[in-house]
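Presented below, as structure tokens, is a lone chain in the form predicted on its own.
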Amino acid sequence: MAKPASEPIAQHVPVVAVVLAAGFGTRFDPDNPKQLVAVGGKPIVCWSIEAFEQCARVSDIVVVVNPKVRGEVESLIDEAGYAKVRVVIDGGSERVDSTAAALDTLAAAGIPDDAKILIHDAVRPFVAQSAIDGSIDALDQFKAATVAFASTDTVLLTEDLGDRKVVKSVPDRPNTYRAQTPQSFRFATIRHAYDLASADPDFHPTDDTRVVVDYLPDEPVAIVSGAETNLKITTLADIPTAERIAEQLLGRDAHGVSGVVGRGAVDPKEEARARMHALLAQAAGQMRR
């Protein structure tokens, strides 16, 4: 069951979380999609959706899935009662295709250019509320931001020398960070970056920040503090660590930090889907006043 969200906070633009759950994770288990694997008794995708469901400042959630598991994900959303999930859409063969599909859906719904878009990998199930809030706040000053965690290791930049990698440079450690998600943007900014990137035949970025850095190089991308616990579950070897983090978080909940409520009498999925276009259109109308 979904945990209760706090009271809504008045905002001038929509804050939309895009949860990317379309990858099939062949490095994990090709027969067992990692988004549906339970950690701490809860599917990984549900951890990620709930993080944004609980944030009062997030107005809408779009979930992007692999068509092969769409039915299972929709059933999980139904059972948990995630009232902010407006739509579940099919993703593409690559991560950038899934982001592009979400952006197209939002554009078709008439979302305003100034809307705040938080794009999150579903396989980072333990994103902190402070990271979500920090991302939303960063977009008041910048048009792009990413959650990142300061590197505790020295990072080596390499190049090829024959069949071997060699060190090209060693950046100062205080300037090195490990990228995490959510990665956040004003809608017009990320939409424009993707429009430019789509004309590039060599366009194969692994995250959305890279799209802005490469195609809008004059647009600064703010750093929002991440955490070691914002783990990306990539292989089966990550599961024991994820279980330990889940145990810590669930233990915290058990001591009264947050509770659990059941679903109301109204089917939240049907109600949310019916309201999706109306809500986003209303937000667009407010922006034009």
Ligand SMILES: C[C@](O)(CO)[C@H](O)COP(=O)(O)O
Second form
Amino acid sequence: MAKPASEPIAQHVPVVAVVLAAGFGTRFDPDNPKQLVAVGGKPIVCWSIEAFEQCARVSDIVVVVNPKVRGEVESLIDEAGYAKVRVVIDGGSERVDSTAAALDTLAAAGIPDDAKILIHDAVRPFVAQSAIDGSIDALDQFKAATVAFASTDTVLLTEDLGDRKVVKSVPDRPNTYRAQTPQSFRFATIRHAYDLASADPDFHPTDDTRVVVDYLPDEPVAIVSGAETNLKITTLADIPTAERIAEQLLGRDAHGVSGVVGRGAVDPKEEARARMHALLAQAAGQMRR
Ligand SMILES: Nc1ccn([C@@H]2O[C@H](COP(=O)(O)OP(=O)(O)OP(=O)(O)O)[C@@H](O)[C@H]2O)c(=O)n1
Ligand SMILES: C[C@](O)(CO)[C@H](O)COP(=O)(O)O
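Having looked at the form predicted on its own, could you now put up the form predicted in complex with the named molecule?
Then the entire complex follows, led off by the chain already shown.
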């Protein structure tokens, strides 16, 4: 059951979330689209849409899909009754093509240049409200921003030497962040960057920030605090972590039992204690024999 959408609040400009769900999940399982996989009992794409439904400052949501998942995503949206989803559009073969399709749709709809656009990976289901709010706020000062998480590892920039990768440089760790989403922009800024990038068929960026950084290098992109829990589900190995985060957010323990123990329900700690007592009693009985 979806949480009800927050009432949109009066703002000067539209705040549009673009939820990118048009990927093919080749690193996950191409026969099992990851955006439809349930974690904590809820499809990943629904977690992401709901994060923006619940933010009162988000006025509209555009969902980007591919033909393989369109039917299922549309049914999920209908069943949940997401009130802010305006349109479900087809994406393209790469992530940037899907973003470009969303920008074209928004342009055709006559969205104002100063609208705030938040572009989010559908496969980052646990994005925090603070990251969404922080992204919207950052656009009052900057025309571009990205949620990112400070790297705890030292990051190595590499280059090719024969068939080996070798280290080219080592940036100072306090200056290294892992890019997350949402990545947010004033509409005219991201549209301009994409227009410039479209002239280069060899440009294959994996995120939208790169499009601004490469094509509008004078435009600062602000960092908004992300979190380790804003996980991108990339391979099957990410699912156990995702389940753990979902359980925490849903307030359940690792076995899916509600943390609130009602009358008649079995407290898992009590159950474990009873099991241990039984085992000890059995062991003691065997020692006496
Ligand atoms: N053509 C594409 C490619 C990706 N995405 C979206 O961009 C996000 C991040 O992409 P990624 O994790 O790489 O997903 P996939 O492209 O599905 O995975 P893979 O690269 O393993 O095929 C996902 O929400 C994905 O659905 C998209 O909308 N359109
Ligand atoms: C946008 C992104 O999630 C930021 O970390 C990432 O770049 C997507 O990359 P992918 O190659 O599409 O997984």
